[in-house]
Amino acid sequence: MSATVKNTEKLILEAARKVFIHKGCAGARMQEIADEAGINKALLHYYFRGKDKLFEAVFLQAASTFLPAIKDVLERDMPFNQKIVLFVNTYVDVLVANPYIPAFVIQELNNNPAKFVGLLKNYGLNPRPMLLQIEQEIALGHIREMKADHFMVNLLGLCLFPFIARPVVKGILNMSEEKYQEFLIERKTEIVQFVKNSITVS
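With no structure shown yet, could you now provide this chain on its own, in the form predicted together with a further copy of the same chain?
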């Protein structure tokens, strides 16, 4: 027995995630998941009631790996300069560690937009505190005049886009997997610089 003793349930969840990522819920086959997990198809139904339930379990597990960190950043009370750094680092680090998440989320966002948004709100995710902080910073003259919601979206886009569109960007820029990995890490400082420059009062 190695240090990573896996019970069947975890085995299934991992296998299911792999398959769901590439094929989506509709495209995935229960047989394929069973093969990936090295177990029998019937066991999938034994542990989870069926395909939909299995997918939901996988999705919730994925959500639980990034929601806490995200929520924390949005609500944390700290100086704006530092917050930008924390924001960028958190998002990029979480996604470097779990590269499958963005495509997974986006994929299911089409099929059931309301569900995911509901999950986020239900979890207590709320951009308000950060939006208010941005507006305060503007009022104080610390950063230039701008619309807070646009700034939030800018920040998110800068962090998330290279993960969401990973294959295209990687392909267009002709990078190997290792090179792209480096590129993503590099972005942490690059984004912070980009953003800080863009908000300084002129």
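Now the other one: the form predicted on its own, given that the block above is the form predicted together with a further copy of the same chain.
Chain only, nothing else included.
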């Protein structure tokens, strides 16, 4: 691949990322992306045949950064309470920087769930180390009795929901975009405290 081709693809992906962040996949238009990249629509279609392919390419570019980061947290040897803090901070920070990711995940889960699961496996994303750590913490009496898989799903849900339901959260709570962004950062502390309270031995 020539340097020119690489530079053009990089330019297109960056332009697409900006448009997807502001419009989402459904609201974005190829012409908008071409305009943002400073190229004509025909050239955009030459590199990426359609919006879905371009959306997937943007997601995969982000995935190459955030999936290894999540994998590192899940496998890291550290105290459980610290791991909860690191997991929440990493997950929320990634989604703040890449708010189109939940839309891609929902789209892929609806259209091709096996493909998405395969992507996670290709990056070696495996919750087993953290599940085992939860079971060990329970056995030691450090946290209350619970099912480790339910804990993981609860933790993921707390992190993901405000991003997936962004229009609902902003609408019901009457938030401006600025307030919504502040809310997302505050969520990190709130989630950690909520989770710690929920697993404390009574």
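Keep in mind it's a predicted model, so treat the numbers as computed, not measured. Residue numbers count along the first chain shown, from 1. So that the term is clear: the rigid core is the largest set of C-alpha atoms that superpose within 1.5 Å between two forms.
Core superposition between the two forms, C-alpha change of Ile185 at least 2 Å: Stays below the 2 Å threshold, so no.
Displaced residue check between the two forms: Leu158, CA, 2 Å or over, core reference: Result for Leu158: no, shift under 2 Å.
Hinge rotation between the two forms - smaller rigid part turning relative to the larger, in degrees: In whole degrees, the smaller rigid segment turns 25.
Core-aligned CA shift between the two forms for Ile39 (Å): Reported C-alpha shift between the two forms: 2.4 Å at Ile39.
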